[in-house]
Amino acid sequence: MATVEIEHVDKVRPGGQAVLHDVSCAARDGELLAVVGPSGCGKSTLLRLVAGLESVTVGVIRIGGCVVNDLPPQRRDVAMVFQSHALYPHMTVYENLAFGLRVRGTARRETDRRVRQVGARLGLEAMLERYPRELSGGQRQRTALGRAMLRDAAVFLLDEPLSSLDVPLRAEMRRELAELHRSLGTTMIYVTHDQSEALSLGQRMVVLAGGRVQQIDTPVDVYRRPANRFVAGFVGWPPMNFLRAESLADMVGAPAGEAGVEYGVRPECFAAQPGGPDDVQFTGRIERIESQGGEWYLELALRCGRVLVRLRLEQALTVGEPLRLWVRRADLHTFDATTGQRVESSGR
Amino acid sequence: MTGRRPSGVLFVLPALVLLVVFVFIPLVGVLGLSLTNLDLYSLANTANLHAIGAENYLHLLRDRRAWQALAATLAVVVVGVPATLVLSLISALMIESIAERWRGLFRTALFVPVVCSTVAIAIGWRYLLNTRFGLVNHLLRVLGLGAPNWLGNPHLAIIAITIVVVWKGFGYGMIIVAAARREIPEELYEAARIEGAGVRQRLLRITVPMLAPTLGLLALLDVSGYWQLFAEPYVLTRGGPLGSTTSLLLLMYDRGFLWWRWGAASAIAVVLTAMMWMFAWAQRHARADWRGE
Ligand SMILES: Nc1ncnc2c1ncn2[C@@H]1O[C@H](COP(=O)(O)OP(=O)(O)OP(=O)(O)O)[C@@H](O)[C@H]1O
Ligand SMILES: [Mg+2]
């Protein structure tokens, strides 16, 4: 068990390409820290820096309180699960699991006992003699996890471990991972480009974009109080609607229109009835309707633009109809239009 | 099984025709010839031409020179093939690990012998190995190791031939192995490093086993190539001294085109082919690897 502290880390690639800029974040002991961001933002690079597969250009990385900048990967006490699983194709599942123990010179009987124990735990008993190419995606995934578990490391690094699985299996493995984390109690850094994975799995999450940290918070807080316009648009699905301040004419009861701000409302925050006296009221015309089970996805044309709305509503709706909706004041996010930073509205 | 369409036959037809004309017909012809006593006399007077059954083969069994040629050929194969594979492997790994800008230069330098004419190379080596003026002996003399008569000593000559053969051959394997090495995902090595595997363990537990199918294929190619050893001894030693470097193919050539005993030469050709096929068959059945073949 250990903490991982990343302090003011810059990474510049040999070619001169700057990938990470002044990244600071920390995973607490036993915490599952999710790192999320769009493709190419430097998530994998960050993980590889912690693993020691690449070296930091500037900054310090500490694992369990010790600076590890100059330690090779095998001495950092980390285990890693790669996006592609990186199973050794010429070895059976058993040999894949046993690899680390063998190279570290563990006694044969001890190796056998532990491999079988982990294999049983992950439901791989019947697969031990198979080669990776004979496994399903989920079984490969489990083998890769098992290999990391046998490393007995203080820190688990997971680089998009579920991205190669199909959707139902991904949901299942996500649950298994959460369960595994609970029972192992190991510090985990979990990289993903899927914000819903980060929201559901992370105890805290780091939102990364363009090689910079945008926000570090619990998933609930990132969702409720995104630090800037990027985070607001990236986290949550369907994405948040943004409205210029000039569109205030559409909203009754919005805060006095300061110039140079932008408002954000999540599609699911609209309600058909006012919930309280200071709710903001939107009026528009229905442009498009899509029903998904018990929910409606509406495109509502306001005078200044369109917003996407997700509603639970019994009554039938028709295109072209005017519709009035309400949003709680607390669900109306305000961002500085030039810097994109969150503006905390007073009175909260 | 999808239905066979007539167009498929058309596509394989050219290859099939070539195969029949240049492989199957000659093979049957040689097999037939090997059962006769065809030579210069029976050609001059066909009354002398007889079918003699397995006589040519039985004679081979009693022929000391044939056994010597078999031994010489086997020696080159048994020593040369592993040496070639090891050199191919080492040079490929070296080339893949040096800086990109030098890679092309080294790769070309080591590959040049492969594309050079064997005869030209053999002639070059004859100068290099010359007892008095050769560069090899000059270097040995500088190092104080004496000046052996490379091509005149029966024991050394076969070694010299093997060295030349390997030197000419390993560059080809190097290119193939280097390409196969590039196919191994870097992540496997990264995973291994994290798990605590050092350089030696990564080599022995990942690189070599991952390259094993490629090395096996190269072994097959090298064996079949070296089995047909001919040009190097033909140019360097003309099979001597004392027949010590006469390969099976050279023996066949001598019997057929020096002594005009085509029946006897055909028997050698048949034996050579049969041994080659047996080896290829064994090789095929020995392979059951992680690729599931
Ligand atoms: N080996 C490399 N050589 C050069 N540039 C690289 C290399 N690997 C990554 N990069 C660059 O570094 C940046 C960050 O890459 P990284 O792999 O960390 O992104 P990521 O956030 O993991 O993306 P993804 O979600 O697609 O995996 C990208 O702009 C990428 O182009
Ligand atoms: Mg990545």
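Numbering follows the first chain given and starts at 1. The structure displayed is predicted, hence computed values, not measured ones. C-alpha atoms forming the largest set that superposes within 1.5 Å between two forms make up the rigid core. First, how it differs from the form predicted on its own.
- Fitting the two forms on the rigid core leaves the C-alpha of Ser39 displaced by under 2 angstroms between these two forms.
- Core-superposed comparison between these two forms: the Cα of Leu317 travels 2 Å or more.
- Comparing the forms between these two forms, the C-alpha position of Pro238 differs by less than 2 angstroms, with the core used for superposition.
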Given for the second form:
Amino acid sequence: MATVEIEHVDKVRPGGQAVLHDVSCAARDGELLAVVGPSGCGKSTLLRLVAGLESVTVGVIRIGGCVVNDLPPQRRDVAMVFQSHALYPHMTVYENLAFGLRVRGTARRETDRRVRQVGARLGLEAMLERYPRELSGGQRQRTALGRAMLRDAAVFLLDEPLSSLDVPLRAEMRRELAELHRSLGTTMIYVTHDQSEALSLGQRMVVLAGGRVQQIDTPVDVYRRPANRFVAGFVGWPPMNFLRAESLADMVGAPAGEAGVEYGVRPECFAAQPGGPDDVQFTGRIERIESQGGEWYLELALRCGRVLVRLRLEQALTVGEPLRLWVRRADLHTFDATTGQRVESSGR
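Mind giving me the form predicted on its own, seeing as the form predicted in complex with its partner chain was just shown?
Left out here are the partners and the other molecules; the chain alone remains.
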């Protein structure tokens, strides 16, 4: 069983700097678990602890049911892919792929068979005799993935492998990674600061902030039911709008606000027409307009503050003109204004 279990793990660096605080999560057998959070939240450190590149201060890490805290990296049955491709520049793609097999004493014929098989799977057949400097960023990343695949490891650990690629290539590589995971069925832990990668790739997500787990759930549930204000604002783009309950008092259809409560609404939840009698009506002035092809991104000044709005509209819009919008009551997220934790309301 290629499960990875992380139980109550702390990481404190020399000098007393605490990086991770009581982190508990698990990657199930064959699952792609995405770990996402802002820079400095401890996500790469967590991956390095699983790989054995750093030691745990407190807590337990199990791989396949076995405690690996004291095992060196080479005995943990993991393969790691870094942000930097870490290819040998003086070796061809073929030689880079074959290097690990040769070090382990694999027979020449078997090495050749496996290298060409992985090369074909990753679309590298025509590049096997090229050097890394002759490859595109995506081809270099596929070579690094192929080298990890040839390890036949129980667990793949991917540390922001796509962050150095440009946007179109990242989208292409996300599709390739998803297909690769489906075909291999290998347990993968994927670390990224890009919430769109976590949402599109992860079967479940671990959201970290300040070295602490904020939420563990499927991408759909993290998006639809964020556990707290941080998750709500971090996951999703443009980010969620937040308005104090008392500031909504003059909005038509607004819920009766209570002190210390904050409401969140995602930009795409605004509509140009009401959908029902319980919809909350927002009226404001357009402050900024961005066209995104078939969509408009607007900044709207309300009496209760400013909000970002994402709309599909046919008519032209003008800065400074008034605009009336509606939001379904069910699309208002409620958070405790002091703790930031989600507050469940009746019927939700």
